[in-house]
Every structure is written in structure tokens, then in C-alpha cells.
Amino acid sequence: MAMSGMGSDVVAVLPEVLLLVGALAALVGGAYTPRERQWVLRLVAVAALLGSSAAAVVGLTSPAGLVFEGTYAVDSTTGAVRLIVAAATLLVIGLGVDELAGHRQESETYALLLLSATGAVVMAGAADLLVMVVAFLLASIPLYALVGQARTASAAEGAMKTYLMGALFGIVLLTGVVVLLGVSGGEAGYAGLAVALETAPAGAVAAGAVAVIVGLMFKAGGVPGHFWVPDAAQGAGVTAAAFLTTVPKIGAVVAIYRLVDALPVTVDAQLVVAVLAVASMTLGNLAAFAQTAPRRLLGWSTVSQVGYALLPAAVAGRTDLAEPAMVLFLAAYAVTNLAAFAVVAALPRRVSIDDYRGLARSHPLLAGALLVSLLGLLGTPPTSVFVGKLLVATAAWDGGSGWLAVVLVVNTLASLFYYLRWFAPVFRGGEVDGEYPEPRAWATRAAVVGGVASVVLGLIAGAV
């Protein structure tokens, strides 16, 4: 059902508007705010995120439909993504307060975070190929600046890889969009795309669909667009690393789901997504085995997690469980992954997993948050990722792709090694280089909040 009226359309996308206004306010306000008062812009960003969340909750009570002439979907999935992205970005800002407070680019960081978050939400709600392309760019371009802000050699390398990979996969994405527009007679809206492509040459439609999906894999951080993720996670500031491994992926995975669901049955786009999902979860796990740096390990971990998140898109249209499974998994992954990064942010000088030796005795609260986050990423009950993986596997089985559920279980068991390899030193006696320094206060709070949220969401979702 399409909604009409420019005024009602703007009201329907108020959560996105508030994020954009918050980004602009932080950007402009930063030019007139002394460095010692940049915390004011942090409050502006938080207010924008809270306002967006409130508007999203109100929007969930409205009937689902399409706005702006059928180019943007305002439904329960878009509403859920709005809330997940806003909550995740709030958690990112929380874990990054210690790192960003008084930084010369503090206000610019908040602006970039909100701009990229806006792009992620619009990507998830896009019901038109051209809107999806614009959202892809809006979510991508701020990341290049975020990764390079640390101004170190590793940050420069990460930023360069992110930029080059983004440019390459952006071209692939645009090429696919042009092909689909050409063979569909200029039809860009998802509502009419399936009908318009039914009589088009199957080879051209398949080529265009594959190119668009592969292009979106850059933002998802999965195979084959994953090469930048570990380097960016390792080289960027911890705030940027936490954000880029979480928020953009949410929008990209939902965008892939919507596209696959809109394509005609003459193209088996689900099989393409299934192959990419298996490749992502398998390669991510295999590469994570050899990692000793926590942030690089989490970078490869997020590649594997994208594979799990893509399973609902591999059975899109075949089971009613696919969409809720995807949304729940993305929410669970977001809070759990950010909890792990918050622990890393709280102890910035611990650059190896062996450096966490004795953490349980020195800082049991942080050790508990790390335990919950790592076991959560593994998929252990009662954490939310366990419920998410269970529902994702059930959706794959119910959608006639039981083999994907088997691959998920095998990869989950394989990931047990490197998650526990990080956590094992936490209980060993003795600290590295003497006593632990006092952990960063805001990052510690964010770690606890993320860990508690992961368990609570798991308990609620499990009960439902």
C-alpha cells in the first residue's frame, strides 16, 4: 500500500530526518564550539538518536506502506532497523567517550557516525534501486574518514583499503543497477521489478542481480567484499572499529534481503546469497583461528557473523520465519559485538589476547562482560545470539535449505576454538606487566550494558 502526500511522507521518515539533522547540527556546531566544550555536541548526537528511536516506536504503530512514490518502505522491518541502528550507535558513542573526549575531531566523529547510521537505515528501507544506491554511498563515504582519523600507519592502510574496496564494489553495484534498469525498461521500484524482469533475458537479469548483491557485500563486510574489515578494525580508533563492524552491516543485510525478495523466480538469487553466506562464515572462522590481536580477531569474527545473518535472505520468500529471524539476529549481534569492543576500549593498551591474563581477578565486571560477549558471539544460551542463530537455522530448514542449517552448526562449533582462546587467559593467574591500570570508565559501563542487553534480549526472545 502506497502512502500519498509530501507532508505525510516526511512524517513517515521522521526517524531518518532526525538522524540527518543531528549530524548536520554536530558538524556545524563543532565549528563554533571550543574543544573543551565539544561534549555539548555529544549530547546533540545522543538527543538525535533518542528522538529517532522515539519516532521509530511511534512509527511502528502506523500501518505499513510505501512513501515517496513507492521508493521507500515504512514497515515493521524498517522500524526494527531504526531502533537497532539507533541503539547500536548510542552504545558506540558510549564506549567511545573516553577516546573522543577533548579530541580535536570529536564533533566531526559524531557527525560522521550519524551520517553513516542514516545511510544504513535508508539502505534497509529502500524499495527502489536508485534510493538504495544513494543510501549505499551515504553509509560508505563517512566510513573512510572515520577509519583514517587515528592518523597512524595502520589507520592509513585501513582507510586506503576501505576506500579502494568501496570504490571497486560501488562500481560493481552501479553496473548491476544499470543492467537491471536497462532490461526492465527503466523500472527501479521493487514493487514492479519482478513483473518487469519476468520477460527480460535471464542471463542479463542474473548478471545484474549478482553484481548488485556482490556490491552490497562490501557494506555487509562479507565475501567477496570483506578484505577491508580486519585491517580497518585493527587500524581505526576503537570507536570507529566498533561502529564499522556493526551498524553498516545491518542496513546492507536487510537491503540484500529486500532485493532478493523482489527479484523474479526466473533468477535464483537465493542460491547466490547462500553461497556467499557459506563462504563468509567459513572464511571468517578459518582466518580468525590464527589471530592474536583482539580487534583483528573481532574483525574476522564479524565476517563470519555476516554469513549467519545472510541465511534468511537465502530463503527469502520461502518461509515466514525469514524476516523475523534476520531482524532478531541483527539486533542480537549488534549488542553482543559492541559489548566485546567495549571491553577492548576499556583496556586500550592490551593489544594481544594473552594481555588479558588475570582480568577475572583484577576486574571481574569486565571479565564477565567479555565472557558474555564471546560466548554470545559463539551462540551459547541464554544469550540473544543463540536465539538468533536458532531461529536463523530454523528459517533455513523451513525454507527448504536444511544444508545451510548444517553448515551454520558446523561453523559455530569451529568458532568455539578462537573465542575460548581469547577468554582462557582471563582466568589464568598473574597480570601482564604488573597490575592492570584502571579501565576506562565509560567503556566499562558500555561493556556491562551491552552484556546485560545481550542476555536480557536472549531471555525475552527465547520466551516469545
Contents of the next structure:
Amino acid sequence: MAMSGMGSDVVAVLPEVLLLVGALAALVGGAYTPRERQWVLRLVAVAALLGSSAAAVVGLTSPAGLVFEGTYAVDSTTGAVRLIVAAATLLVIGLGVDELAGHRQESETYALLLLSATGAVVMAGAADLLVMVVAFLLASIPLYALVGQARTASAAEGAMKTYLMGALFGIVLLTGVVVLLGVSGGEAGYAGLAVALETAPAGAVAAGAVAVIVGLMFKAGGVPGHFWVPDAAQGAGVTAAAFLTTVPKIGAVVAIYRLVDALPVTVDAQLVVAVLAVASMTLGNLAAFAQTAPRRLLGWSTVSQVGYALLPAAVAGRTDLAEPAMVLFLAAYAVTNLAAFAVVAALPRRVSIDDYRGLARSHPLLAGALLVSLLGLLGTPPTSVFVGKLLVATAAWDGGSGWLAVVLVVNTLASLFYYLRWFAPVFRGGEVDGEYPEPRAWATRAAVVGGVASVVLGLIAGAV
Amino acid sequence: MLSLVVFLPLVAAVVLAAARGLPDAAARWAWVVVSLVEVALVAVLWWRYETPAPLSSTESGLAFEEQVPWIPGVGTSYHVGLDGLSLPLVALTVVVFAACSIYALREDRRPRTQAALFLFLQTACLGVFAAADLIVFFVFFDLSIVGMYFAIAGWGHGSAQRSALQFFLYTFLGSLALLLGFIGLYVASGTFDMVELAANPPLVGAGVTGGLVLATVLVGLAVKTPTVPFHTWLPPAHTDASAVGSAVLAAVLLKMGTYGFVRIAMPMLPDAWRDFAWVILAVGIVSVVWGALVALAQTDLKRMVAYTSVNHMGYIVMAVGAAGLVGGSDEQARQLAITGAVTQMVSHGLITGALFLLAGVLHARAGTYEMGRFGGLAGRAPRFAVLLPVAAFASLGLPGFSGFIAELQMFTGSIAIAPVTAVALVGILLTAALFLRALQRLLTGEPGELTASFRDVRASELLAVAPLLVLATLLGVLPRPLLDVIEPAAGTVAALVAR
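If the one shown is the form predicted on its own, what is the structure of the form predicted together with its partner chain?
Expanding to the full complex; the earlier chain stays at the top.
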């Protein structure tokens, strides 16, 4: 019985397995493939991602439930995260092809991307503290390597910061897990945890919960674990930067949601998340004001975006809207943020937002994609982030935290300044073109795909 | 059919934006053709329009209704329809945009892009007025801000970038406040559908919550309208926008604010509206007087017209505020005030659109709006000397023009309800004075330093401005066709707000 149960469990997590197999294939295959033929491994990675998405779609049709003895949730949220992560990673590879093709570490990059993506999905699905910790490590460790790959001074700085912050927050996370396990009598599964913690001392539960949430904020790239984000976004290769500001966040936000939902009412974990969310959006926005480098600006913008994404977790269990709002926001954010990064990837020589002057005339497609993605990140309709923000704010209000909706609106207004500062020069005259090389082809395509997807996702949001 | 009217300009905009090799002349004429087709389509709509059964629990109160599910999870759908409040504004929108397309036949700065942008903007404006769902309303409302931002920043003059930014920030703030209010309505009711919300207003008797939701909605609409004290974005935006940009901004975009009062705030938050009615009324009166006084102090023609917009919108705010004073007033007076308010929206759109286009003529010739640098234009430019006085007299509310009909109804209704509104009559006096003075400075007297360079109104400019003024005159003489459409809807609103 145990054997057959285990077998069906493996089938239930086929999407994750496919990602892992793809990562290993890319890693091993890379060692035996000459550099000029490494594109084969790109196809392997893409095939793994497509296979994983297909399996995820099939998985969505089967009933929700827990697998592996209640440690892993296979439900619509996990299913959606699988699809979002796979699609986002595909977009990342798409926008990175120009940078990676023929690169000395091309296959390793694909392996690292897929490994980290696996970690992000498992984090989102984890219904058990220990599984969540393993997923956290699986999602983090490849990132250090990804950031450091660029072999420049700023990449080294970014990698160092990421690594140190990761180590620190990993320890905080583990401490929190240990405390929670201690007071729950060794009960790690969320279902059992919820029951066991109800009678546990509230102070200890609160301390453990805060530590776990704070630890996860490193992966989410939100306050207080946000320091590495802008440096890594600026210093790393653009492929890595696009990935690390998008995919790990998805896993971390869902993990926080699931944990908060599982904690007993004796502790107000929702309030902790609310405070961190507000701090993230506000700090991210304020810091983004002064930025002139597009990638650093986007880095800070992702800090603020994760604040919005955390609002559903701040009302977890208090409204039915929270879960769909979170999923839709994450999906919308992922494609929109990647579209913006794809534009940056297509124009690697434009290192300041002033260099984007006159882009609308010289490269209208890219300018259009940039406009859609920046207005999208701002939350202007009809892009999908607008629908996401709308649902998130509605969920927050419906969950009894109307003030969070107000904070979201105020922050949205504040963010207008820096998004506008970037795209205003794009549509202004005063050509500075000529000294720049032609935009990279694949990144341009990825930008267009991302921009279109961002709008289409908003229009068909009802179906999603 | 209605969706076709709304989205046809967008389709044309996409085509124009994509057709990079298109000659400028073809782009200009394509815009004219599409906008005239829109006028024809709306004429058909108007002709086929029959006043729908008033709103009730079974009737939507809308004609040409269309509904497609969008995000069922939060009760929002693509829901559009027209009634006596929205049909006149849809008609106004297509007429003003058509006038702009003709006026822009002489545009030499990126005409193809401009045509695409304004067609996009037209879809946004039509969408706002056709929307029967708060989120659809908001989507188009926000898109109109984005479109207008580019219209000011891309084709403006002077410190256009700065003014465009200020416009964006200010009105975006307003739109976010509006969104917050919409979410509040949703949380209380479980739907974003405007018909359902008006039929069963949530938050009735909810006291503070109802007041707060109305306050956020009102701030959002007041910024857009704009009323004192939220009007400071308007004069710079107008001064630095191009002529067609200003015309659309004043004639159509400002109406979104006042339209929101009668469409959203009054029917959906009736008891909060009644509680706030005195405040709204007072804001209206202050806007009337303040707008007129500041306009009087202007030497720049365009700034002056911009401030008269604050004044004219103030009458509307005053009238809808008065319509909320239910106790001790009779329904007829309140209906009259609301009918006058909607009529004023149409009338102001036509007349101010014409005024801004005429101000654009001044700028096109001499590069300035300074009235003091002209003079004696009557001798030099006879056509200009006919059009400008007609527009000015229409704007100050002379009998025979649509403005008179509108103001007469608003004041008759308002004074019957709250005699204190008679104070706002001062505004009419002041506008009369300032327009007469402006005419005097520009048209009569000794020729100014720039008069010699002034070339009279061209054919395309005449064809753009004259229809607006002809319509304003027609509505002033024969207002029945318009009032027949507006009155039943205004009666419904008057009844809804009294619940």
C-alpha cells in the first residue's frame, strides 16, 4: 500500500520532478557538449519547462489534496504557481538567449535556473516546515552562483551580499522553525501544526512565526531581507537579474501565505505580514525615487511590488478572495516585471534612464513594451497588474484591513514618480541614437511577448 | 453596436500606429474619416434611442445594453449601456473629437502619431460614459489620463513636460481615490455592477463608512471636475497643451468628473449624498465665484478660458449639491437642477471646445496667448472677429445659446431648493465682464504689436469651430430634443437620491 501511495505521490509532483530532471540533464549534458553546441541544452531546459507546464495543467484537473504524508499540498494554488514559475523561467531564458548563447557557462546557467525554479515551486507547495526549509535552500543556493557568474566587480559584490544575507536569514528561518517545532511537540506538518500550536504558549509561537516569516522575506526580497535585491539586480547578468527578482518571490510569498494560514488565532501573524508588507512597499518606492540606473530602479521597484503581493497573506484566512488575489497578482507581476527586464536586456548599453531618450522613435516596439510594462507595474488598467492590485486591495478591505488598501493606493501614487521618470524620456524627442548597437533580437521578442501577455492576462483575468 | 462605437477608434488607432510608412496627409484624413463615421454611428444610436424603463430591481434603465463576464470572482463584467445621462455625453464626445480631427488637418508635428493617440483617447472617453460597471468605468477613466498625458507632453508647448506631469500626478491621485471608493462599494455589496449598486445602494444607514466612501469618491471626482480647491492642475495643463488637447481636455475629460456625480455618487450613496449636500453645494458656489474672479485677473486668453471652466463646472456641482437637499424641496425642482447640470455638461463641452480651438488659432499665428499684445483684430481678421464673440457670448450664458438653457434650469432648480445659491449669480456677472473685456482687448482698439502678423481663420479651422457653435446655438433655440432625452434620466436620479 505504501508503495502504490508513494507512486501516485510522485505522479502528483511530476511537474517538480520534470524541472529537477531537466536541471540535472542540463548540468550533466553540459559537461559533454562543446561550447558552440550548448544550445542543445537550452532546448533541453525549454523542453523540461514545457513538460512541467503540461504536467501542471493535467494536475490542475485532479482533486486537491496533500501528498507525501501530508507534507506537500497539491491544490489549485500550487498548480498555478507551477505554471507561473515555468512561464516566467521560459521568459527569462528567452530574454537571456542573446547574453547566454555561446557563453562559457551556458548549460550551467540553465541548470541553476531550473534548480532554483524547482525550489521556488516546492516552497509554494510545502505544507510542512521541514519541506519548506529544504525548498528555501534549494531556491537560494543556485542564486548565489547565478549572481556571481558575471565575474565583474559589481557582480562579485552582489553575490557576496546575496550570500551573506541568505546565510543570515537562513539561520533566522531555521531558528524560527526549531522554536515552532519545539512548542508543537515535533509536529511539522501544517495541518497538525495548527492544532498543536493552539494550546502552545502564544509568546513562543509568535517568536517562532516572526522568525520564519522574516527568514522567508529574504527570498521574497522584501523588508527586512531586501538589501541584496538592488545590488544583485544591478550587478548580476541581466538574465540572472530578471530571474532573481521574479521567480523566488513567487515561492516565498505563497509559502508565507500558507504558513500564516496555518498558524492559530492565538498569534496575529497577519499583522506581522501586514507591517512587513507596508514597510516593503514604502521603502521600495522611496528608494526607487533616486535611482537612475534602470536595473537598480527595477530592483527597488520589485521590493515595493512584493509588498503588494504580501497583502493577501496579511488577511490570510479572513476572506475567500485572498488566495485568488495573490495568485493573480503574482502571475501578473511576473510577466510584467520580466517584460521590463527584457527591454533592459535588449538594450544592454543603455545604463541610465536618460539613455532611453527618443527610444519611441528609434525602436517603437521596445518603447511600447516598456510603456506597457512600466504602466503595468504602476497598476494602470488594462494591464494585468491593475487587476491584481484591484483584487489584492479588495481582499485586504474585505478581510477587515481597509487601511492596507489605503496604504496600497498611496504607495501606487508614489511609485508613479519613478516609473514616469523613466518612460517620459522615451517619448521625448532629442535623439541620442546612433552610438548604440541594434537591440538584441531575442530579448526584444521576449519583451513583446511579455508586454502582450501582461495585457492579455488582464483581459482574461476572469477565466484565470 | 455600442461596443462598436466605443472600440472602432481604438482599432483605427492601432492600425494608424502600426502603419509607419503612411504619408502624413493620409493619416490626417484617416482620422477625420473615422471620427465622422463615429458621429454618424452615434447619430444612428440617438435616432434609435427610446427612453428605457426607469431603473428598478428588474429594469436596468439602460438602452443598447451589452454584458460579458470578465472577473466573475469579484462581480465585475464588461457591462455597457446608455441612458439619458450618458447618451448626450457620448454624442458630445464624438462631435468634439470630430472637430479636433478637422482642426488638426494643419498639424505638422507627427500627425500620424497624434491621430492614433487621439483615437485611442476617444475610445477611453466613450468607454467612461458607456460603462455600467465601476471597474470598466475606472479602466477607461485611467486610460484617458494616460492618453491625455501623452497629448500634453508630446504636442504641448511652453513647459509642457512639467504641466503634463502635474496633470498626471493630480488626476492619477484622483483616480486612485475613486478606486478606493469603488472598492468600498464592492466590499459593502459584493458587486461592481453600477446598475445593481444603483438599484440596491449599499451602505445606506452605514453612517461613518458611507460618509468615508462618498468622501473618497467625491475627492476623486472633484479633482477631475475640477472644483476648488483641487483645480490647480487645470490652468497649466490647458496653457501648455495643444489646441486640440485643450479642447478635448475641457470639453470631454472634465465631464467625467461631473458625470460621476450623477452616475455614481448620487444613485449609489444617496443618504451620504444628502448628508454631504450642503458641503457639495458650498464647494460649487465657491468654485463659481473663485473661478470667475481668478479668470478676471488673467491676461492670457487660454488661462482665462481655463478658469472659466472652473466657474462653469462650479454651477454643475452647485446644482447637484442642491438636488441632494431633499427635505422641504419638491421633486420637480431637484429634477430641474439635475437636468440643467447635464445640459450644462453638453453645452460647456461645445462652447469651451470652440473657445480653446480659437485660442489655438491665436497661438498658431503669433505663438502667444497674451491678449495685451493683440488689438484691433476685428479689422484684420473678420472671420475670427465673428467666431470669437459668438463663442464668448455663448459661454457667458446669453439667451439663444445652450449655456442659457442650462444655467436657467440649474438656477431655477437650485434657488427653489436653497435660495442661498443665488449668490452664484455673481459668477454670471463676472464672466460676462471678463469675456467682454477680452473681446475688447483682442478685437477692438488700436492694433497691437502682433496684430499685423495675424492671418484670419483658415477653412479647416472654420470647419472645426463653426459646427460646435452652430450646435450650441441650435440647442439654445431648440433644446427639446436634448431635454427629452435628459429629463427622464434626471428624474430617475432625483428619485434615487431621495431614497
